[in-house]
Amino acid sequence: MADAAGRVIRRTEYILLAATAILFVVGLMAGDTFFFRLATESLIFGGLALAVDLLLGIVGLLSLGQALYFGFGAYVSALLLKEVAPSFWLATGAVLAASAVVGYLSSFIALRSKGVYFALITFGLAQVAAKTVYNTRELGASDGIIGIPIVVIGTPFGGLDTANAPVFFLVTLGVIALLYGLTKYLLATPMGGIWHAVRANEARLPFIGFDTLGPKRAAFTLAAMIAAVSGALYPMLRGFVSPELLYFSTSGNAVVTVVLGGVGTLIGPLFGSALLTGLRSVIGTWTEHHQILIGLIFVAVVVLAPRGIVGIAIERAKRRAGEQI
């Protein structure tokens, strides 16, 4: 990654971290539980957007069905928490392992095609999963799974109660930060270099001795795992899950979040998720038609800043540094 882009991304990371710390203190002083729940939801859906950006912004694969893995993680987590044991470590560990298998197997179907056909296949897989869950009585059908117990996370320093909004916000922040850090680390490895090369010109890689299917399958599986682990946190926050988590609206909102924040920046989706969550909350208090205003904002961003908010900052930094955009 170019130096100018790296500086902008690091600066954005510092800004988000500082803003999080300030808002956390303000929330504690105000004793506002709703604020912390809203911020936690923003982080959870930011994790889903991170998975979409890994595929779209890094590898060049537009997934319209990432909600499949998000919902899968949410349902597996909910079932384990309710039917087996209210254990954070059991739920997240099982979701991590199961999503790796499901993501890997799904890649054999999705990666048979490219471009718009890949997008349609991922969309189709998610729709099939959503309809299956919607019509499965054992999974609560259209009502979903309710009555998920409160989880106390065991740590060497004592239990962390997920019913405590500020505590669970910090737990979620730690999980999403770990997913972000792992993804960013992988991008600095040779595998990350191949992912960037696939997006730049996949056709040339075989001529210099690189396989493309294996790295794409690895990225697809990793994106599934990131989305699923993010989804596993949802029932701990809300106490229920529903088939809506697998619908196209969930995947579409994640794509919108990525485009708004900045495609291919990784930190952009987290920034975009925080921004969209805040906008929905504020505009939603003014009108019930807040989705119209959000849509207009999205259109404006696509027209005026197709690379997203963080992308604009990167472009300007590159111009100042005399680097190629």
Given for the second form:
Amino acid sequence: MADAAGRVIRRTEYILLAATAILFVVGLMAGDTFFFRLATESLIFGGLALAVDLLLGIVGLLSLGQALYFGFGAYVSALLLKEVAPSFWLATGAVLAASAVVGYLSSFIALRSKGVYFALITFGLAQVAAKTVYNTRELGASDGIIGIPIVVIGTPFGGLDTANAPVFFLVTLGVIALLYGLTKYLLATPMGGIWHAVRANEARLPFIGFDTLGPKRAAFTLAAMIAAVSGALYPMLRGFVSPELLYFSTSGNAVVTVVLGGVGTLIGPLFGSALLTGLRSVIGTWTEHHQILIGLIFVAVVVLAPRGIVGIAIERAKRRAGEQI
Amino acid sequence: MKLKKAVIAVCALMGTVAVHAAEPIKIGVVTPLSGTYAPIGQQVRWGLDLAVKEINAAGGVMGRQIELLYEDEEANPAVATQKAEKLFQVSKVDFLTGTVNSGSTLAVGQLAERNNRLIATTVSFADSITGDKCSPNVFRVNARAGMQSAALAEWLAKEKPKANVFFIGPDYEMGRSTVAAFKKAAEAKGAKTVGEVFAPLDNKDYSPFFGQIRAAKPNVIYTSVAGNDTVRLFTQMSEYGVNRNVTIVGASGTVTSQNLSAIGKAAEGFVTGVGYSPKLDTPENKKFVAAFQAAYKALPDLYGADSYGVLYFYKAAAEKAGSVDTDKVRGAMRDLEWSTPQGRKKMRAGDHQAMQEMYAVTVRNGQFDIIGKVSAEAAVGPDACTRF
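Please supply the coordinates for the form predicted in complex with the partner chain, as a counterpart to the form predicted on its own shown previously.
Below is the whole assembly, all chains and molecules, this chain first.
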């Protein structure tokens, strides 16, 4: 990635980290619970947006059904925590393994097509899964599953209580930072290079001797795993899961978050998620027409800053450095 | 209003204790204000607003005014819990109501439990809320699905003893469980099942099922399809003459004021069990309907009536407890009797389900007429809650 872009992304990372640290201290001093939990939720949905950005912004595949893997992670985690054992490591470990399998298998269906057909297939897969969960009595059907116990995360340094809002916020921050770091690391590998190349011109890659399907499959599986692990944290935060987590509104919101934050920047989606979750909470209390306002903001961003908020900062930095946009 | 202000001013002069007593009681309302369920949320809002206006004008609860804080839950439990948490944690509401779909009520109920607050639903009818998933912090003032089935089964046993019933349900979990619940209630009262079919949601053509229905020779058809599916099913049944000499009964959501005009004549004679009708001939209800119509230029439905009643339920409980403390109010709510437009209701202590008279209504000239009444004790069914 070009230098100017890298610098802007690095700077955004620092700004987000500093803002988080300041707000964390302020929140601790105020003895707050709600805003910590809201921030935790924005990180969880930020993880889902990160998965969408990996596909859309890096590989160039628009997934309209990423909520399928998010919901899958949430349901597997919920069932394990409730029926087997309230263990953080069991739940996240099992979700990681299971989502790798599910993501790999569904890549055979989804990657048969490209462009708008890929978007439709991912959308369709998620709808099928959502309807199935909605009609399965064993999974709580339309009511979802409640009564997921509060988890105490066992670590060598003692237990971390997920009911403690600041503690669970830090845990979530750690998990999402790990997922972010891993994705960023992979982008620097040869595989990451091919991902960028697929987005730029997939047809030309075979001519220079590269297979594209394998790397695409890897990206798809990785995106499924990121979404699922983020989803696995949801029942630990809220104590329930419901089929709405698999609905298109969840997938669609993730795409909106990515576009708002900055497609292909990876940090943009996390930034966008924090922004949108905060805005929704404030505007929702203020007026019942919050959907219209959020929609207007989205339209404004798409028209004025089509590359998103982080994207526009990158654009400006590149112009200043005299690089090609 | 002037008098009220004067009273508050006097109280303020009397010292800090009095000022504290005049602080409003905050009640959170998490209800769908946008999306598919917005019309239900609208009725909830009208009912609550009307009750607050009346209660505050009459001096409030223990001298304290009630303040309602609304949040849009978008009929999504994930949104509802977040909004409810804001009301509990930031706005510090004393009580919460308004949730519509059962998933939201269950999830918010669990949140209330973890925040040590009380909630009441005025709309959700899934039996599980006061059954196997009951919570000590959740109350239900409206009739649950089982009570509607029981009322209808009771009416059926009286008017059509030993009926041969054919069931047509929509093929999804809720449709199947509604059919199963009514089948159990009806068979317990002596009805016989002569067949059942489940048609896909959004089914366009019901005629393939009609042969099966004719062969089974039912004298009663029960259905739990809803929305536009009802329109197609009823018009096709009447075109094919399947409904000739057959009484059609169904779930309370099958024929509603929303799809009644689209079904037209084919809906005539349809019978269902409900917990409220604006046509109830009692002085309380007449007063309520008149005030509701004057304020909003619309008739109240069961959601509006139950939401109106929930504030009187809270008022009665808080005044009996002499406090808004969670444990004291919960204690007062148990076995509480209070009056609503539907008449006296009683909150059963064992499962937090309100007991009320139920009605069998039929469609006559495009309106719902009350044709039967079932006592609260007969309709409410056994207490299935084992958690408290």
